[in-house]
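What follows is one chain in structure tokens, specifically the form predicted alone.
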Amino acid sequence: MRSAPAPPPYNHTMSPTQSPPPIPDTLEPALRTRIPGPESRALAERLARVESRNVTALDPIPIFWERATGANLWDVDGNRFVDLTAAFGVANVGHAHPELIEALTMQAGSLLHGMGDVHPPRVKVELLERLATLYPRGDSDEPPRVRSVLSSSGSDAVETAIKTALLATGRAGLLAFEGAYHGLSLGALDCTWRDDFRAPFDARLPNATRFATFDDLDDVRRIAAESGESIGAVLVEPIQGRGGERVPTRGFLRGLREICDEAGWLLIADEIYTGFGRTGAIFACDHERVIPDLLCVGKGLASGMPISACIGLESVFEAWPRSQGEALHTQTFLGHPASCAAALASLEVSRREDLPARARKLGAEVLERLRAGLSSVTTVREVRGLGLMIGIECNRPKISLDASERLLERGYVLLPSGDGGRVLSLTPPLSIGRDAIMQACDAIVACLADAGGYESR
């Protein structure tokens, strides 16, 4: 009996005769129950019986998601929300973009899982080639020659960068920054600033990281002078995400590049949050035309599928020995075909719709509207951001935390960030409708004004 022919590999590039699907309209919130609703409450009780108590915070009770599309999501009670988080900054092209879903469906129908570092799938090669074309190129018209290691999460990519830096420099020490968040696996945790994450596991940490004040080149130079030969690399978020959408002074990243060159350090840019258009450029490094030695990416790479990468200069990756059949650093799902296909589709949508430019223009409007609306709200310390990565810093964490709960009750999903959660964070899908996000801005302003801080300065 003759077997059916295998389906063709998914081609992520749309043919000229095809019309791309339009960006779906962002619908305003529509609530059917009080928030959280009875189904969410029931699921919270069930979850409390089966999940480790340290994972999902159940006080206050969260909403449980049922489905999402574009910049909207629906919970299990049928309430419709506007997602101002892009689900941790992941859904760059929007939730469930039809081209991404098609890519997943086609890839799953032909090859769902492969053997990424033994007998690789075709789509892994295609994604690596595409990533190489996007690498920051500084003042050159051509991207540098780069290599990559694919993985599944942001912390995985950071682990790859840490190992690569050690092999390339022979030095175990790293310099990171106060407020930094690079992940919670043990290597990445050693470079994460927050003591509440670090302290319970301190006995297992190498404590090989020194921390400098963020946006302070003089402090970096001081550590460079004191450290001798112990440090091999600097690990930096060009804009801090969970640290509170902290945007450094222009010139900070370029100055950091110069210090690294002088000290013989590698520059590792953690663009897991900022990458692929979030800040109004493909990478935040592009704003200052800086070429990092290593670049960690994830989150918005595939707009919903788990995949990340550490990309870096070929000269740095030459520190890894050639594989003889057992890779020194790998994982079972390296180059997962479905995630690779989703990444290619997401990158193509972003390119065609020029989502970085959209984030740059729309983000500037959002920043202006929020600053104007909150200028007389005395409980708000600062409104800052770049592209569609915006933070509203409040005087006390309680103000921000309470506001996020009240806004959820009005149909808007936001996350707190920064020291103690004092910053309201806006990182919506880059495809969010303009009217919808402007309405969200007005709701945020009204909510913070209602907190009792609206008075003339």
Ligand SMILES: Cc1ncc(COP(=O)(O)O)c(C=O)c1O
Contents of the next structure:
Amino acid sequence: MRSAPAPPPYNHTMSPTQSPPPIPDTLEPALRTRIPGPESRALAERLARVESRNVTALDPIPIFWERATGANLWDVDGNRFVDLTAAFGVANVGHAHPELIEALTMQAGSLLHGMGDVHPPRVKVELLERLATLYPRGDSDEPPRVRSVLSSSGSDAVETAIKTALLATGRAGLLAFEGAYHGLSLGALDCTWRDDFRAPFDARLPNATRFATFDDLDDVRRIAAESGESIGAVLVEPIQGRGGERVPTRGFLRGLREICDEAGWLLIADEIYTGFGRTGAIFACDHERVIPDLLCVGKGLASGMPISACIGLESVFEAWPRSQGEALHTQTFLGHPASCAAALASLEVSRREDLPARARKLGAEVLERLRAGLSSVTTVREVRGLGLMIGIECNRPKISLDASERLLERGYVLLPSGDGGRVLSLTPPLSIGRDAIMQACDAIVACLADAGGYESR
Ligand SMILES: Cc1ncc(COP(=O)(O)O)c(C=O)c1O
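For comparison with the form predicted alone, please write out the form predicted together with this ligand.
Let's see the whole complex now, leading with the same chain.
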């Protein structure tokens, strides 16, 4: 019997055979039906019969996605939208970037799934090496020596960080911040601020987290003086994402680093939302030249494949014992080859196109356009952000929730964030076309100005 030839291994370090495709233009919205259209409505009815009722909110009925490329998506009724969310801040290089799809397809044809922590795939090593080069370097020219644990979701990365901090410090307590969102798995949930997420599961929570006021170093110092001994680490989003695009005062992160050093705490930066260029630097920590002890990443790492990591200083990761045949903390899909290949492709596109710089420049223009347009709209409290992570805080959640519905009807997909959803959040693909996002800004301004007029009547 002749054995089938093995497929050639896919080499991720190969340079592409053709010159890289340019960033695709973002097309303006093109709607064929009322929003949501009949197909979306029909799917909502079917979904309501099979999914747990807590998962997808069906009032108002959402649009059901069919396909997406770049910063555009099409729903099942053939309506074309502009995606101002990057689908939860994930599609950093745009949806279905051709190079990412090529890497994914090649990897899937060669090795789709492997044995991440037993007989590991080659591509896992390549990704870990690449991640090590990107770690925040502070004032140094070289990144520090780091180690990583790969996983699938953002919450997974936070769980790894929590366990690592416990091993490294011997203390179970953490300090997190009011407004924080670190995920919903039980360990991460204990560090997530919102009571609606926590309360139903309180009986299962260790309640081992103290919460300080975000952007208030005095409050952190007060807690350090009161109960510093029980705390092992500070877990912080350098910019709060789901908490409403809250950008702290410059110096906050550096101040936190200093307090951690004085108190003997580890600093864990949760850059699951802010990582890989979103805020105009590879990591938000880079803006203040801060080196965290541990760094959680996910979302934009692979621009659409589920993969996350907890990366951290080698000295901290030495708290873990050497594996004696079974890892103490692992997952079936750790180091999933297809996700690793997508991550490498996404990182390469981001490097070549310098997407962090693009986010910085375009983000500044978007902020300026929105601030100018909304300055006299009384229902808007603040427009803020860094890079392409921008929030428009309204006086009341109703204003922003209504606006996101009306904008969807005009072909723009946005998400509410913050307290009760009072912030309209913009986290588009970093590759979104300039004209498209400027048009989107004008649509947002028009929509909120209408709502403002209505409010004052
Ligand atoms: C800062 C931050 N940390 C953690 C998470 C949890 O990630 P996941 O939903 O992939 O578990 C999120 C998700 O929005 C996040 O924004």
